[in-house]
Every structure is written in C-alpha cells, then in structure tokens.
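The chain that follows stands alone, in the form predicted alone, written as structure tokens.
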Amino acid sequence: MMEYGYYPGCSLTGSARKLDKGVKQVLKHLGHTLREIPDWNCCGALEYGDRSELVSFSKQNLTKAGAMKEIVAPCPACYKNLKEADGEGAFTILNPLELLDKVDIKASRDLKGMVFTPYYGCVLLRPEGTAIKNRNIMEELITSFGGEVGGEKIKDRCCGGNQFFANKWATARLSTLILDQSKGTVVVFCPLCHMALHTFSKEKKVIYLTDLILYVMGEQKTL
C-alpha cells in the first residue's frame, strides 16, 4: 500500500475523464493513495516539434513533484516524457498497468463467455527503455477473470491517433486495420488510442481496462 504522486496530464482532465476516474477508483480499491502534483503543466505529449524543449516541460513537472519520488502517469505519452525527463533516475515513473496484480483484485464477477482484444498501442511497448515491463499484463488480467483473448498480432500496431486532427484519413486507415483484426471487445489503456479506435469502430465496443476491472469488481454494472 503506497502513496504516489499523480500526473493526470491534459487528456485525463479532458476527453479521458473516464480513465482518470477509473484509475483513481481501481488504485483506491488496491489500497493506494494518489496525490496530484501541484500546479502541473502540459507535457506537450507527442505533438511538440522540438524534442529537447518538450522534455523540459516534463522536467518542470518533476521539479513541482518535489519530495514525491514515485509518480503515476496514466497517459502513455506523459509517462514516456516523464521517464525521459528523469535522466538521472531520481524518480520512479509508473503507469497504472505496473501497479495491477490479479491477486489483489477482488472479483465478484467473471468474464466467462466473453472475448476481448487487448490493444496497447505504440508508446506503452516501445522503445524498450521507456516501455512497461510486463507486455502481457492485460492478457493476464483478462484470462485470470475467465475471459478469452482474441485478435491477431495487433497489440502494438500504430492506430494513427497522433494524426487524428492533421490527417484524419491516416488515422481512419490504421485504426480500421486494427479493428478488422480484433475480436470481441477491444480493451485499451491509452486515451489517444481510445479516441481513434472508438471513432472508427462502428459497432465494435472499445473500452478502457479500468472499465473491465471495475465491472469484474462489481463497481460498474455493464461493460
């Protein structure tokens, strides 16, 4: 049981409020406390042109974190930028996926008869230096609750989310390729991936992993 600094980033205070709420609810269930970094600023995500200046934005956030040396950042882009900004390793930057353990989640429902396609997207799984350690955490959680994993080798393909506003046709094409090779409900963790896949999903359901966990825990009625 730990207290962590919390960096929500812009998306979790805007289009991905559902993920923000879900992360806080799940981690509270696991006994963890989140304390938001005071006066945090935008990290520039992946859109800013000058990489060194972009990383400096995250260095400002680490300075604001002060004594909070273990920081949770749900957005994969924010997570990557903070890890790159922490060049000397003074902080431990964590994605919530790295705090999840099937043993700790008290399930009141199972997922028997349901099929899911876990989709991580680009940033969570590469490059290796800033990627999460367990590349199969979503698969492990889904199967541990009785669900079936489907989909064909698409978990780390690019959905084109960062081109959503500049070249929407490219996002449509890449996201459609992923959706066409998925089976059942698509499970994501990245806000940008959720936006891209949900936009072009037609009738296919795209959910956050936190929705699935809250459903299994009995704290959410439907998926």
Second form
Amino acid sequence: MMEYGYYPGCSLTGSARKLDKGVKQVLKHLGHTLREIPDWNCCGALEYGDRSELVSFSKQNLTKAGAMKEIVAPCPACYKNLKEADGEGAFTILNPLELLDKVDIKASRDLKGMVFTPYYGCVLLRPEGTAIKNRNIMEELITSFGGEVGGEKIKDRCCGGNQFFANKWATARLSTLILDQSKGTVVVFCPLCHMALHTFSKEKKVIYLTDLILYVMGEQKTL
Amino acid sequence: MQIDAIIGLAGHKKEDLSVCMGCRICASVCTVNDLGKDPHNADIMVNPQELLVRLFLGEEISADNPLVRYCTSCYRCTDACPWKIRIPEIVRGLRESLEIASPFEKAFKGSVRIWGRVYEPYVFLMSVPFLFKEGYIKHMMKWTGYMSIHLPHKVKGGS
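Next up, can you give the form predicted in complex with its partner chain of this protein, since the form predicted alone came first?
What follows is the entire complex, opening with the chain shown before.
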C-alpha cells in the first residue's frame, strides 16, 4: 500500500490510453495510489539524437516530481530515460511490472486452456542498468492464472517499432517475424510494440498485460 | 571531424570507443541484419563494429549507411558488447548531425518544441502527405482504437 508519483508520458495520454487506464485500475486493486507529476514534459522518447537534450528533458521531470521519490513510469522508453536521468539514484523509478512481482492478485477467473506469448520488446530488458530485474514476470503471471506460455524464444527480439514512421517495411518484416513465431494471444507492455504488432497482425490478437490481469480480476469482460 | 560531433551528441567520450576489441559480437546480434533485403531486393548487411572503427579512424559516415538508416535502437549490440558501448546512441547522434529525420520524426520534435509534449493529432496532421505517400493510410482501420480527440496541453515549465 503505497503512494507513487506517476509519469504517464505522451503515449499514455494519447494512443495508449487503454494502458493508462489499465495500469491505474490494476494498481488501485493492489492498494496503491498514483499522483501525477505536475506539468510533466516529454521524456524525449528514443527520437532525440542529442543525448544531453534528451537527458535534460527527464531531469526536468524529476525536478517537477520534487518530494515524490518513487515514480511509476509505464512506457518503457519513459522508464529508461527517467532512470538514466536519475544518475545518482535520488529517485526510485519503477515500471508497473516491478510492482506486480510476487503480489497476490485476487482472481475471479483463470486462463486454463488459453495460450499466450509474452513479448517484452527492447528497452524493458535492455540495456543493462535500466532494465527490469525480473525478466520472467509476464510468464510468471500468466502461469499463476493457469494460462500456458508459448513462443519463449522471441520475448526480447525487436518489433522494429522505432522504424515504424521512417521505414515501414522494416517494421513490417520484424513484427511479422515475431507474430509468426508467437502462439495464441501476444501480450505486450510497450505502446509502440502494441501498435507495430497489432498493425501487422493478420489474425493474432495483441493485448496489454493489464487487459489480461483485468480479465482475470473480473473487471474486463473479454480479452 | 565527424567523430568529435558524434561523441558529443551521443554523450560518449572518444576513449569509450577505443576500447572496442573488434569481437564483432554486435554484428552477430544486430536486429538490422534480420531485415535480409531492402525493398529493392538488395542485401542488408551491417557491422556496427566497422562503423565504430571507421568513425574512430576519421572516416565520414554517410546517410546511406544501412545501419544509420535502419537501426531500431533495440540495444541488442550494447547488451552483447563486452564494454557495453552504446552504439544506438552513436547512430542517433549520426542521424542528428546528418539531419535525416523522417517527416513524422520532425513533426514529433516540432510538437515537443510547441507544447513540451507530443500532441499526437498534430504529429499526424503534419505528416499526412508522408503517411499517404508511404502507404500508412491503409492501416487507418486498425488505428481507430488508438485515436483520441483532445486538446493539447501546454507545459508551463517548458521542455
């Protein structure tokens, strides 16, 4: 039961509103409260070629967080940038996945007979130093709800999302590689991975992990 | 020299690159090599280690270099590198100095300059000609769930 500073980032207030809503609902269920960092600005994502400019964006956000020393940042790029800007470790930057590690989620449904492929993408698992610690958290959650995990070898490949709006064919090829090797429903946490995989998926469903948790919690009717 | 500008942009020091042992493990894991062929059916083969050496030796890297064009910032190279050299950031520095951002990326940065945040409807509208020309519009049906109509929020403290 904790109160955390919350950094939604640009995508969670736009194209990834579903993830924003899901994170808030799941963390509320766990008894956590989130307080949005006032007047937060863009983190620079992975677009800025001038690193000092990029880091300065996240440093401003940390200044704005002030006394809120524990900050939840769901978007993997925001999470990485905030962690890098916090060089001396004055803050604890958390991805919601880290708050889901070994917690008791009261499930009213199970996932028996269903197959899921957890896909983490790039910056949640790389580079060393800013990655999440438990690299199997999605697998652990899926199996704890009775679901089956497939497509183990693709979890840390790249969907090419960073090239989506420069060289679409490249993203199509890389995303298709992942979709072809996945089994059942693909589960993601990154807004960019969701968009890339969903765009190039012919019949496979791509969902956020929060959708899966809300489904087992009974707060979402379908997957 | 190009390397002096790049290492400044990438936040590296020149000696960070001189530690490269030439093991080429970065080349063996690079996502760009998974692409195989480009739309003109030409083979894409990249070696991030070669790019580092060429920069270090004072050679100019052009915008046509396939790694500069297609690097996905996936950090597989950095993770595998014994010295954890952050090659994606060097590539991003190269892109910045060569001014080769796509219209979408320019609109993305433009939005941050205006509002301090990315306002997606603006980014979309500013890149409509590019999105039409490059065939993104055919994905519109799938993108309806991502769209939201809302007013931009201007950051008071700037960015």
